[in-house]
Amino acid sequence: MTENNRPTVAVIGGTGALGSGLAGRWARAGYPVVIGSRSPEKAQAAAAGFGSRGASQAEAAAAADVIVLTVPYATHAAVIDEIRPHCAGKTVVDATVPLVPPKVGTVQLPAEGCAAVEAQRAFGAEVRVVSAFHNVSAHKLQGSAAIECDVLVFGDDKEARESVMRLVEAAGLRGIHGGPLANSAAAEALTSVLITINRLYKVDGAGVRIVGKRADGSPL
C-alpha cells in the first residue's frame, strides 16, 4: 500500500482497449498502476502514456496489491496460471468475459457457471477472486469523460468486493454489488446481449444502467 492509502493495481492484458483504459484511469486519479503484458515492451510503452511501468504477467502481478484481469477468454486459464504463485493472500479482479468465436453475440457460459467461478478455482482459497467490468465498453474508457454505464460487483468476500467497489469510483463509473461471485454469470451472459444489441440498434456501446436504488441501497 502507498502512503496515500492507495492500493497499487496490475493490469494483466492492459496493453488492449479495456485493460488500458481502466489503468489510465486509475492512474489520473492517483493509483500507481503497473501494465503486464505477454510483451514487457508493449506493456512498457502503454504504460508510458499515462506515467506509469510496464512488466512482463508475472512480474506485474507480483508488485501489485490488488491484479485486473482484463484478458480474452481463450487465455484466461493460461494467464491464470502464469501469475497464480504471485496472487495468494490478494484481490483478483476478473473482467474476463466467455466469449466464444465468431457467435460472439451468442451466451455461451463455460459448464462451472461462470468465468469468475473458473478463476476461483483455478486460484484457490488463498486469492479472493471479485468480478466485475463486463458491461462497460471498452472504447468508452479511453480519456476521462462521464460514461453512463453502471459496472456489477460480485464477490464472495465483502472486504474484496468493498475494495473493487473503491476501484470503479476511482474509475468514473457507478458501482453496483451483484451478490456472490457465481452471480457473475449474469453480467458475463448479458454481454453477448449487449453485443447484439450494438449490432442490430446501430448503438455505440450499450451498457447497463440500474434504476430504483443505489450502491449503498439507498433511494435514487
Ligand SMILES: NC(=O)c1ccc[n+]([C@@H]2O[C@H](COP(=O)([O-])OP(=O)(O)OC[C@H]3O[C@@H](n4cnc5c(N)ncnc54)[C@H](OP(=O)(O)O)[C@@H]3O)[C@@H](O)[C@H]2O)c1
Contents of the next structure:
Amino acid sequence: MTENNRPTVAVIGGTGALGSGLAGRWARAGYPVVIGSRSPEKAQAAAAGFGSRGASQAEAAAAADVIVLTVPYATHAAVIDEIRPHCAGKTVVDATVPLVPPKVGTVQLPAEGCAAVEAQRAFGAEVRVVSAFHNVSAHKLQGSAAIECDVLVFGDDKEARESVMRLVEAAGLRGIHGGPLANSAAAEALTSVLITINRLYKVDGAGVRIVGKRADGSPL
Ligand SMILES: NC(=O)c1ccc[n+]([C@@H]2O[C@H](COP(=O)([O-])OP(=O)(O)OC[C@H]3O[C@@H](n4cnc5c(N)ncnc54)[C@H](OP(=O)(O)O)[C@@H]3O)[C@@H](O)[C@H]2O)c1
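Could you switch over to the form predicted in complex with the ligand, since the one displayed so far is the form predicted alone?
Every component of the complex follows; first up is the chain already shown.
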C-alpha cells in the first residue's frame, strides 16, 4: 500500500484497448500503476503516457497488490498460468469476456459457466477473483470524461469486492454489487447483447444503467 492507502495496481494487458483506459484513469487518480505485457518495452512505452511503469506480465503481477486482467479470452488461461505464482494472497480483477469470434454478438459462455469462474478455478483458493468492467466500452475510458455506464461487480469475497468497488469509483464510474462470482455470467453474456445493440442501432458503445428506488424512496 502507498502512503495514501492506495494499492499498487498491475494491469495485465494494459497496452490494449480496455486496459490502457483503466490504467490511465487509475494513474490520474493517484494509484501506483504497473502495465504488464508480453513485451516489457511495449509496456514501458504505454505506461510512459501517464507517468507509470511497464514490465513483463509476471513482474507486474509480482509488484502489485491488485492485479487487473484485461486480455482476450483466447489467451486468458495462458496468461493466468504465467502470473499465478505471483498472485497468491491477492485480489485479481478479471474483465475478460469470453467472446468467440467471429460471432461476438452471440452469447457463447464456456462450459464452466463464465470466464470469471474459470479464472477462480485456475488461480485456486489463495486468490480472490472479482470480475468487473465487462460492459464498459474501452474507447470511452480514454481520457477523463464521464461515462454513462454502471459497472457490475461480482465476487465471492466481500472485502475483495468492496476493494474493487473503490477502484471502479476511482476510474470515475459507479459500481453496483452483482453478487457471487458465478453471477458474472450475466454481465459477460450482456456484452454480446450490447455489441448486437451497437450494430442494430448504430450506437457508439451502448452501456448499462441500473435503476430503482430504495425502501426510503431514494434512488439507487
Ligand atoms: N474493448 C472493450 O470495449 C472491452 C470492454 C469490456 C471488456 N473487454 C474485455 O477485456 C479484455 C481485453 O479487451 P481489449 O479490447 O482491451 O483487448 P486487446 O486490446 O485486443 O488486447 C489487450 C492486450 O492483451 C494482450 N494480448 C493480446 N493477444 C494476446 C495473446 N495472444 N497472448 C497474450 N496476450 C495477448 C496484448 O498485450 P501485449 O501485446 O502488451 O502483451 C493486448 O494489448 C477482453 O477479454 C475483452 O472481452 C473489452
